[in-house]
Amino acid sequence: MELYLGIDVGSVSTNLVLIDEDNNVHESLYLRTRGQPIRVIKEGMQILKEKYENKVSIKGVGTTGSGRYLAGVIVGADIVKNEITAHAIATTTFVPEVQTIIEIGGQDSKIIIIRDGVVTDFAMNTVCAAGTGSFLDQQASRLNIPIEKFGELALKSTVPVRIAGRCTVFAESDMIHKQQLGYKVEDIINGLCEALVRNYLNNVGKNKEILPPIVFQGGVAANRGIREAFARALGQDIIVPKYYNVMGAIGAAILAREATNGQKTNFKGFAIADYNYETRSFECTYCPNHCEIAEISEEGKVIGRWGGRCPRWEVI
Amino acid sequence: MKTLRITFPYMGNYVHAFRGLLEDLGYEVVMPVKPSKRTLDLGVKYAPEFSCLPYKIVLGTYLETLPKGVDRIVTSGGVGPCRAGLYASLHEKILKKMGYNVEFIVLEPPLVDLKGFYKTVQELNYKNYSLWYIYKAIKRNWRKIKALDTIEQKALFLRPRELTKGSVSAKYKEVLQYVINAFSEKEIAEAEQEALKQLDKIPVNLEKLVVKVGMVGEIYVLLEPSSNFEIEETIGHLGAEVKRSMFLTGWTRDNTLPGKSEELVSVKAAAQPYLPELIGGHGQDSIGNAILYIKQGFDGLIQLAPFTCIPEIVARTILTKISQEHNFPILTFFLDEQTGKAGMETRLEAFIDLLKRKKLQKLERAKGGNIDGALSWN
């Protein structure tokens, strides 16, 4: 069988697909970058190594999200992708009428708009993390609530409770005093859905016209919580896809087909789960801008460098 | 008499210009380095936590040149209610309590008091230099920063047509060394023509399709580009074409000659029914060029803008509704201390895709039918 393999290494969730030419998805993995995401991405490649090593063969692999450009070295990707097109690419193929793609995860929110087809305004969160999926975890934690179990709590809800939203500093207090005054759990963590939607549509969502149908994406669309509180707020259903917790994987697969298109793909294969990866940093003093170069080497020879100002360390 | 020694802000390319003139009058030009992460971080240490940007790069920058010894800065004010007006005593006021004491002669535009300009002129003018050898002086290194901004415009125009990533960046270093070098206006004129028959001999693909990009915002992170994490080189790779609406020649005649020149006062005109008042900095430049941009048919237009700048938060909001009426793609970057390109870089690459589809799918609806092939962003 021939397989397109996409790689989304995000901030909370490291995701790899296998897509195949009429975009039927025949393996999800949904990891934990747990802040190593070449240890992460090893793992990944370890999982499909044993499952599909000889078995299926490889045509072409994409990465995307912030880890993309590491990804896509140690991988050997045949295109790097930012997260934004990738997002849009996958939920135009599943859902190709959606005009609003609401993508929350566990750093950065995002607001893609989409009419015919393309993509014409974006938007990501750019000041502060409140109404991520990282804020969400960290109060669940505090709650002593396993995160599955969060949303479906905030269902239970009878009474409103307005929780802060603009700063997850001030809503974390807000949440405390309103515990402490004795408010139910269940009106509390609603509260902070609803916080944390009215977050988004202000800031992110700030000046975009927001049409169905919206497709809501991202790790924190599992939240039965958040997704009630948008469909309120919108007054619109909010659809959420199959796959929806890794939609920028597919995105990344979908357009390692386009980009290969027949050719013949970079892709290392799934030996480099093998492979010894080191990292190392260092700053470069050729010129007063002093810029952090981060360098990766595979079995002891380097194969990327990123962080300069100037193409100096680009050549390897 | 003692020669004085003096400095300036660091301002992309036109330092060299600005040292040229300074030597003219007399002056050991301690020459500002270009600004660094050393540079930031003093400024951010001994500034205002509030101040803007280009305030803390600035001061960032007088702090790693006054220790060479300097008598004297000399620096530009502002226009209308921006607070940029009242940097250059604040910076003083700073650098007094430190210690350094060091003279502030502040340029205010000559539009708004041409006698106080003429006594800043003369009082730069330590050695009573004839007006007749000062007007030669400026005459000549204005050339040179036309011919800076003639080169530099050249190579926005080739950097997204290379044939080889980075052939045009590396060129144009070397080439503006011509210019940089050149002292009478001559000279200058012959180096401006040689670097840019340099430049034309790097291999590009002239057929291939580019979107076009307006950049507007506030003059500091506009025109030094370690304050924008080189925007318009990146920009440049991603294959667009960059068209940046302020550079000095044009900002400057429209500060210092009544009759003002053409293309500013448009951009005046063209702000009108969206915001008829100068609000200080350049919010007014920002929304009259984005218009221009819109009728010269460009893809999409990119503002830069200090975080906490008033005037560009007020043009934000009127390019909102500028973007939702002409369905023109605008995309904001507020720039402040932090070091990570990586955000900026996912926004610029989403944006430049968004403009290329939107681009093509206009293309094929004009020609009715599918131009793949035909046309090519490679």
Given for the second form:
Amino acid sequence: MELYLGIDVGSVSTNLVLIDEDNNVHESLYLRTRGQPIRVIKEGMQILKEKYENKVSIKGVGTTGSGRYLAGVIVGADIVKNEITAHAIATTTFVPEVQTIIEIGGQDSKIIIIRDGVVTDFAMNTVCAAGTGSFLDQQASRLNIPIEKFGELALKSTVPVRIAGRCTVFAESDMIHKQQLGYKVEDIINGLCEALVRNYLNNVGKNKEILPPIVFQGGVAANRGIREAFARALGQDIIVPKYYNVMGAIGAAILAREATNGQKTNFKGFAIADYNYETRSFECTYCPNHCEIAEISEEGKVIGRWGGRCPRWEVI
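Form predicted on its own, following the form predicted together with the partner chain:
This part shows the chain on its own.
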């Protein structure tokens, strides 16, 4: 069987998917990055190795996400693309008529505007975590509620509670204040969901023409409370795709298929799960920019460098 591998390395999760020529997903892995992207990439490749080595032929590999360059040199990617392109490709493949993509992950959020199958505008929020999954994680932890039950509890709310959502610090102090006033936990949780949606629409979605069909993806899309809050705020139905939490990786796999187009892949094979990788960084002193260069070595051999403003260190 011939398959294509897509890898999306983010700050919170690292996702790996295998798709075939017809975009059928044969495998999807959602792993926590926990600040160790190399270890998690190897862990994911080990899982795939145990299940698929000698059973499938990988015809192409694509990487995306904030750690896309790192993942690209480790696995031997045929294409390395940004998250906007990867998410747009995946979503238009599964929901061709989509006009707006809402994507909220653990540390960032983005909106992608699509018209006639083409990206016409986008925006990202990478500075503040108030409108992201980590905001909900933090508050769920404070309330001693599993994040998996967060959405269900929000739907049980009967009294709307307005909580300041512009800043995580203000939201927490406001939430404590509401607790002390005797509001029910489910009403406070629903207020947090609405605060996140309000924050997203006022920042990431500001001045954007949000038209249906609206597709909601990213890890936070699993939260029914957030989905309902978006539906209320926008007055539209919200579509959550089956593979909502790995859409970036699916997009990378689709892009890999298009990039290879029958040609030989650069994929190093499942054996990379057993290789040793080391990283280091140093400051370049060849000019006043003093760029910080990151370097990765595989079994003692340098395989990649990045971080410079000029190509001096790019030649391995």
